[in-house]
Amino acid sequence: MPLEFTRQRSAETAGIRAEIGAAPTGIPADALVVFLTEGGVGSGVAAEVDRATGGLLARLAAAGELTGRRYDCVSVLAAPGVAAPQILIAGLGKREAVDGGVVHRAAAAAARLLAGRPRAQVVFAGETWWTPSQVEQAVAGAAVGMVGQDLYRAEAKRTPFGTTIWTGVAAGSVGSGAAIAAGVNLARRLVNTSPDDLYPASFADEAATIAGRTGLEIDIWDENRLARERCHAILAVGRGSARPPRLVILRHRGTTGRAADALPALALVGKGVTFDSGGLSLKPSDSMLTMKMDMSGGAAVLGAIATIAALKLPVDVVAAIGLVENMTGPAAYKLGDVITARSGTTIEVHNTDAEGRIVLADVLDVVRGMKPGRIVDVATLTGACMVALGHDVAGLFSNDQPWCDRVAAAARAVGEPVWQLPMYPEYDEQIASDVADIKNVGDGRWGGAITAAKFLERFVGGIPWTHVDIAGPAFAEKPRPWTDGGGTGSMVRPLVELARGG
């Protein structure tokens, strides 16, 4: 990659540690973060801080200044009895509704606010009633919240803390939460990178760097290898670009060592369209502006398998990422073209802007040949999914209900909302072609997310498979209390949680 982006690279593994048995009020720091549920300061760390400050928090709560509402962050100048000069109170909402997603976003909101200026050390006071999983998600949230969209700014709007200290929680959960955050921040950085700097070959180079750092096996197929492997679908989409496509294959062998013939229990597949102009079905400028994010699925898969390796999870996982630029050069693929995918299936092109599913056709076939136990693919596949579910919810589509249920449970466990859409056989009729086996769009605009998923289903060979359409949640066009705009790292945490389930 031409630019090193040292600021955000270092933030992916910023210093995070636990202080076992330390009182949060006594640790010298620039700020102390305390979490508060609705109903006052009668228990937990908030009560401890209230006592240390002579009832300050209780008085503020009585005055209506501290409510504990979800993601409300109130800054208070500390009083004698607290070593830090600033206390930040982060709201969790009603205690009975607190889950991993709530603590993740609350910690991220607090960190994002504090990262508005440089701070050498910040203390986060965890609660003893949090589960280990909730601790992980809170730690990850804080580490994600302090990193902004500053790759190309001369003056950063967010500055990662020099050191983040967590008290009242287990060191093991802090360590795993930091590893999860590194995977999310890796995915966010890739999505936020200019498409002139991140293209198929440079993405593959980044994957090789990550593999070297985490012990992953890696195989990179260039355009010559893709041709030998009959990956004509990937090659067709990439023909219009001066930058040739790549296929990146990564392996984590968590149980089988280096056994070359071992079958992976789980395959992760990512769409990696590093820029999508729409091809000859050219997008309007407003729609094209954010299309550097069309590789978010590939970024999520890379971030997830890097985290799986860092955590040394006892599961065998393969990840495959199809990388192309969809451009309008003189060799660009055309409407009416018929492409023979690696599987032998012929595809009639009705819209060159429905390119992601064509790329994934070959990637899924490569993965199918590895005979994994189950497959998940992640892709910013359709605007239709956003019409159905909005910006915050990912769509799920599957050929196997128990497997889809497990994917959904993993996402909800870490607080990423998902919703399953139907895959009735009648939708297959909409992708039937008069001149080829299938066409790359359905009949008209209706049900477009489903017909795209039905297209992908043709290439998984009956292996239990779930497709996750992250077109909505992958990229935040506006900042939220817990994140700057830009790449969100959507699906990294659910994929790690899924791998933990074996």
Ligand code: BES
Second form
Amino acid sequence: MPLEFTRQRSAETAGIRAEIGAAPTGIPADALVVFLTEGGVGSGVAAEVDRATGGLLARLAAAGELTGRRYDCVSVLAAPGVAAPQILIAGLGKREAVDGGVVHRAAAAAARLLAGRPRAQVVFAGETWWTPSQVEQAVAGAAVGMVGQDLYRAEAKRTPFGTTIWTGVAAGSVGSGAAIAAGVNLARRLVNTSPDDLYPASFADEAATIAGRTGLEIDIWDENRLARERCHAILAVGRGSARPPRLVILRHRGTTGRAADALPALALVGKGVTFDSGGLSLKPSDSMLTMKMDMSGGAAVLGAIATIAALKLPVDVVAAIGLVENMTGPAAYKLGDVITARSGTTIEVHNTDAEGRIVLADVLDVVRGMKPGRIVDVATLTGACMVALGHDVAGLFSNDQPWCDRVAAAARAVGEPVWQLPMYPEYDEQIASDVADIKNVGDGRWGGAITAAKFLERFVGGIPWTHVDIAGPAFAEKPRPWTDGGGTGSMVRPLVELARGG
Ligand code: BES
Ligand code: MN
Ligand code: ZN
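If the structure you just shared is the form predicted on its own, then what does the corresponding form predicted together with the named molecule look like?
Every chain and every other molecule in the complex is listed next, the one we just looked at coming first.
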């Protein structure tokens, strides 16, 4: 593995701390980040900096240089009265529209710009009017924004700060924000890793390392165990690859009793297709290019449960990640194959590129056997979901409206947009097979995200379940103000919020 790989890994836990009671203008640092809403310097930290600099910010605002527009970042050098040689003013937009997602992205945008060259110490001045949850999301945003996609570059485009200091906000929220960022950056690193380096066994090794570090219980099923456990669906998809599949099961026992036989309250399930060539239903080259990201659901689940453990949340959570590489080798599964999934349900294969639902059939069945109170699965499942909702919005599908509402609320609380699609029973007709219990695609492409969810529903055994299709938001093909692009860590923050009961 390249050296950069190790270097980037340390950035997931970079030094972030709170300094309570200190005036942000007085702290020696390479840069000071201040947040600004639209409509002038107001009464917060920007006003404080304005006073310290003899009205500099107000003059810049009057001249139209400083607007406070969302994610606009304005740099002011060598301002009098400020210890740091550079002030970066990050726009939050209209104050009444500020939420966890806005502060997260604004902090990330500021950090991304400053991380364009090495900085030993950067001070972020939080606002007293932010809620503890918003502080957390801002802290997480700054730590996520300073990490780019540099795993394999000789010269990194972003250098994480040596130390990040947050002022004006509670130390507890700074600590939890840093833990959340570590989970997001972990997921992003796994997504951004070349599929030649990240395959089922190496993903499982990563999970084992994380488990060792955070105190999670871990069980890894290799191909022999998968065969003994009748996971023929996972094995079928994996057969075309020289790299055998894995199932990773992680457990966080956060409830006071910690009884070994206690049932998990929450199960997180992730699609971990480490590369999706489409199999014999081969993808065109253009669509295949980014398919290292097809394990983003698995990465999100791993990042989330690692954070849940780091935060010692008082909840019993299990995570299960189905890891396969979908390839076209001589033993590859074929169109017309009938697979008997672990549950006994038979699946007729009409398209080997609809592999994620086949893998998840067995993962969901394993999880169902653990009798969790609720299930949420995260998967880059369908291009159809992107046709429906675009790049930024995840699709929600559920057999239980209250549970779906809670997943949606958790996502929105941290600023990840989601939208529910319907699960009318009529869609079930589309996955009826002439020769087996079900087939792995619908009739034609219409409603493809829903027929995929309908397929998954067959394997959850009536347990309250919500499926999150992150085909759009998991990967940013182009840079945005708050990210260099690549893996986004989509759904890590919502899953952590969900485990908190949010
Ligand atoms: N991994 C893809 C879905 C995907 C597409 C994710 C684009 C992210 C970006 C999935 O395995 C897939 O290939 N789905 C097919 C299903 C079809 C064959 C029924 C699709 O969406 O085209
Ligand atoms: Mn596919
Ligand atoms: Zn796929």
